[in-house]
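In the block that follows, a single chain appears as structure tokens, in the form predicted alone.
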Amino acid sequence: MERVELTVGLELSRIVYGMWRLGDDPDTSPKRVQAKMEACLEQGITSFDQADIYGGYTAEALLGAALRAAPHLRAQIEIVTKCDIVAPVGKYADRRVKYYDTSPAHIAASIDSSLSNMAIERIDLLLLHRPDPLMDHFETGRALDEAVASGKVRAVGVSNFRPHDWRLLQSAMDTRLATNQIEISLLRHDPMTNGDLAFLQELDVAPMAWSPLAGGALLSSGHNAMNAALREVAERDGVGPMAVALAWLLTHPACILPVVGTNTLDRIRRISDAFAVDMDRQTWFTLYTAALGHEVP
């Protein structure tokens, strides 16, 4: 599988496996998690996306249990995780309200907690999960620079940031932000026209796309025109609709890295079918037209 260099010393696989639903599987045993990881590795998917908040602050530990049981896997993978969301669940059950915390103390504590939970010595890519209205960009930028300098984090980036959020934080940092993980799918295609992707392309930064299947809604019966368009291309190329939806993102010149999450081993094994889709320009616009609900102007 194609690999993408996000920054010097860090490459990710073009498709990333998302672990936000890891705790939703009835079987969360290390053996089961290992099976999912090995199904990814067989296709060249080496990058795994986490966040401290996933699973009510439990998903990182599920990955850690798998790595403790199969430590040889660590050298074969890249681990992405995120911090700054504090929700009144799990270890933060005593908090009165959900909020964001980009303070240096919280970032440092989150890094140490993630390292311990996942049984690793270094996070390959740490992202700030959400823009924080109370972010002091000088303090937050310094904290991220120090995280890289300490060796606890290989690279840093952001998630759900708009261009103005990115510019503000980057202005206070020595380390180059490596990526922005934003929501992009056929049902959430506005980043292609609102300047979000254009901004990253100008910087030569490859974006990550969370929820590339719109949380499963893209494949549901509620979007008949979209379903029909996906099925037509899927049948033509002998793949499933999921592969077509991913291929649509992979075709964009911004070099989007879709983050795909599913707990079903059979679906995991078919993720790389996306590269078998013949996504020419007319096919791309056929799907885009279905997503818009009308032809382009």
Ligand SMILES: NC(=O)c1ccc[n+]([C@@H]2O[C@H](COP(=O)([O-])OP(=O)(O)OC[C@H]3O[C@@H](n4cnc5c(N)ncnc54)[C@H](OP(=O)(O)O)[C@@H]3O)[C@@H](O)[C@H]2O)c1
Second form
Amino acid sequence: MERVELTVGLELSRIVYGMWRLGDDPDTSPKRVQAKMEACLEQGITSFDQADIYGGYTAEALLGAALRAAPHLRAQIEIVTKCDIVAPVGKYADRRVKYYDTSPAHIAASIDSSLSNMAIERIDLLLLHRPDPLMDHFETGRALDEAVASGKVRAVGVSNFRPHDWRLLQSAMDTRLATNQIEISLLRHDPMTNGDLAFLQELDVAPMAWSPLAGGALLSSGHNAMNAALREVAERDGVGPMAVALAWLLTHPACILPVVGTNTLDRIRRISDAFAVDMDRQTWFTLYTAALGHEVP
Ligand SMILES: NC(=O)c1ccc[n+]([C@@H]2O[C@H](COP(=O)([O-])OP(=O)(O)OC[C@H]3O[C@@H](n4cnc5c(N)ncnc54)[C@H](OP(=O)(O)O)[C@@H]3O)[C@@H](O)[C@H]2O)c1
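Given the form predicted alone above, what does the protein look like in the form predicted together with this ligand?
Zooming out: every chain and molecule, the one shown earlier first.
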């Protein structure tokens, strides 16, 4: 599988496996997590996306348990994780409200806790999970620079940032932000027209796309026209509709890295079918038309 250099010293696989839903699987054993990771590795998917808050602050530890049981996996993978969302559950159950915290103290404590949860020495890519209205860009920028300098984190980036949020933070940092992880799919294609992707393309930054299957909604029966369009292309190319939905993102020139979140082993094994889809311009626009609900003007 193609690899993408996000920044000096950090390459991710073109498709990333997302671990948000890890705890929703009835089987969360280390064996099961390892089986999913191996199904990814067999296709060249080496990058795994986490966040401190996933599973109510429990998903990182599920990955950690798998890595403790199969330590040889660590050298074969890159781990992305995120911080800054504080929700009143789990270790933060005493908080009165859900909030964001981009203070240096919170970032430093989150890094240490993620390292220990996942039983790793270094986070490959740390993202600020959401833009924080109370972010002091000088303090936060310095904290991220220091995280890289400390060696606990290889690279830093952001998630759900708009171009102005990015510019503000980057203006106070020495380290180059490596990516912005945003929601992009056939049901959430506004980044293709609202300037979010154009901004990253101008900077030569590859974005990560969360919920590339719209959390499964793209493939469920609710969106009939979309479903029919995906199935038609899928049948033509001998793949499943998931592969077509991912190929639609891969074809965009912004070099989007989809972060796929299925817990189903059979679906995981077919993720890389996305590269077998012949997504010529008319096929791309056929799907875009179905997503818009009308032809382009
Ligand atoms: N940065 C952020 O703010 C942010 C926010 C959300 C997510 N993320 C990241 O993005 C990753 C992916 O998010 P996501 O899980 O929402 O992504 P997704 O890949 O769009 O959706 C995965 C969901 O789709 C379902 N699905 C797949 N194929 C299906 C089919 N044919 N029919 C019905 N359902 C189907 C899966 O169900 P099964 O498991 O049953 O197959 C799973 O629940 C997360 O794991 C996380 O790492 C980041």
